[in-house]
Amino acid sequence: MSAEEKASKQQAVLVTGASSGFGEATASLLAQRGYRVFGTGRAPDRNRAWGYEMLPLDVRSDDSVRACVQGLMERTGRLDVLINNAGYELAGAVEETSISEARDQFETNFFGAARMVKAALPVMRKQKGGRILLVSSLAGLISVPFHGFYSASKHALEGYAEALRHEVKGFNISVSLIEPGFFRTNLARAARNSIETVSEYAGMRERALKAFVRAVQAGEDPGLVASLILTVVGSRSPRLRYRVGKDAKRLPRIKALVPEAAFEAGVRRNFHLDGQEGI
């Protein structure tokens, strides 16, 4: 066993949303590298061999979050790394989305992460150190048409993490954002659609959502995100932001360089908002 593996065995890692996608890939890789990993899911399959321990968790519930962290502490007595990954995609025009649906999106994607951090920080402060990673998105940097509230929840996570990093740095706690682009996960397949539809948006919505699904299907392997997270967890001085995936690295640079109108026109072309073919 290497020195790295021996050190990792002493660290307890909690990964939310570990039943599929980035969370599953990350939990599996960290467990393989010797970390003691606890994944979470709303109703984890007890008959499945996960390769890591699974705990029930609904990030929308204060009681569920407290019970999850308490259960982990009873098993390990410490929490070294929190990876906030739980989330889902809400699709639909902003006008078509009810405030209730928008609130549900934020309860999982934003407030769910905030609940986990609030529960983890007293533990990490007491042990004088820890790592907090929040899985954001390219949509937290560049808003996606017909995913307005999903994009808003990720933008909120970006601002929250930046402030949090300043506040906890003095306690030897690091905060990092993982910003994936399009990857082959079940994000689009598991998406929720706004219940209300407005006929005037029908053509644009259909074209934009099809373009989004195609981008996900053509995306990169989620294992790249897991490998990046492994690197961040093992880093001596983690940065605030890590972009992963070709589009996540390329598109924000383009946005910063080209005139606003030109970038906007490119977004409209790629999502076929005006009925044009994408480039």
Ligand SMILES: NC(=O)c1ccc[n+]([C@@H]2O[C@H](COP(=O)([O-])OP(=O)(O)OC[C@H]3O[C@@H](n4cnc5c(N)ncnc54)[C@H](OP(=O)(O)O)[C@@H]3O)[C@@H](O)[C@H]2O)c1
Second form
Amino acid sequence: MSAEEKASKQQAVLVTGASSGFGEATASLLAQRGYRVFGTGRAPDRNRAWGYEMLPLDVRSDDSVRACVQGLMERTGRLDVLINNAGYELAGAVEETSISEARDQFETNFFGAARMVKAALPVMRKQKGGRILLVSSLAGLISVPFHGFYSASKHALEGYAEALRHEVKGFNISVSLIEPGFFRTNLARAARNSIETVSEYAGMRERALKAFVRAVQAGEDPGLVASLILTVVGSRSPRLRYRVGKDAKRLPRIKALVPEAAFEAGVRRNFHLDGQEGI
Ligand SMILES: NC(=O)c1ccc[n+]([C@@H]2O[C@H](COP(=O)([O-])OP(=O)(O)OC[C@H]3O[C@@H](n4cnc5c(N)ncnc54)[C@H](OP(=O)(O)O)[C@@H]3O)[C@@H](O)[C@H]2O)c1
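Coords for the form predicted together with the named molecule, given the form predicted on its own:
Next comes the full complex, and the chain you just saw is listed first.
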């Protein structure tokens, strides 16, 4: 066993949303590399061999978060790495989305992560160190049409993490954002759509959502995100932001370089907002 593997063996890692997609790929990879990994799901299949310990967790509930961190502490006595990954995609025009649907989106994607951080920080401060990773998105840097509240929840994570990083640096706790582009996971299959529809958006919505689903289905392998997370977890001084996947690396650079109107025209073209299909 290498020195790195020996060191990692003592580290306890909690990965939220490890029943599928990035969470599952990450929890599996870290467990293979010798970390003591706890994954979570809202109703994890008890009959399945996950390759890591599975704890029940619904990030929308204070009680569930408390019970999850307590359960982990009873088993390990420490929490070295928290990977906030749980999330879902809410689709629909902003006008079509009810405030209650928008709140639900934030309750999972933003407050869910904030709840986990609040539960983990006292433990990490006491331990005099820890690592917090937040799975944001390319949508946290560039908003996606017909995903206004999903994009807003990821932009919120970006702003929150930047402030948090300053606050906990002195406690030897690092905060990093993982910003994936499009990847083949269950994200689009598990997506929720706003219940209300406004007919004037119908054609545009359909074309934009088709383009989004196509991009996720044709996306890259989630193992790439897991490998990046493995590197961040093992890094001596993790950075604030990590972009992963070709679109996440390319598009923010283009956005910074080209005039705003040209970039907007590109987004409209890619999501076929003005009627054209087939790019
Ligand atoms: N796929 C992409 O292209 C992409 C790109 C950028 C960012 N992301 C982000 O990556 C993260 C993981 O998504 P994914 O693509 O891997 O999708 P996924 O395959 O659908 O996985 C989502 C995970 O989140 C969990 N989850 C959902 N609601 C939860 C809740 N209330 N409490 C606890 N866990 C909950 C699900 O677990 P249960 O249903 O078992 O509870 C599942 O394990 C999300 O934050 C997503 O926004 C994805």
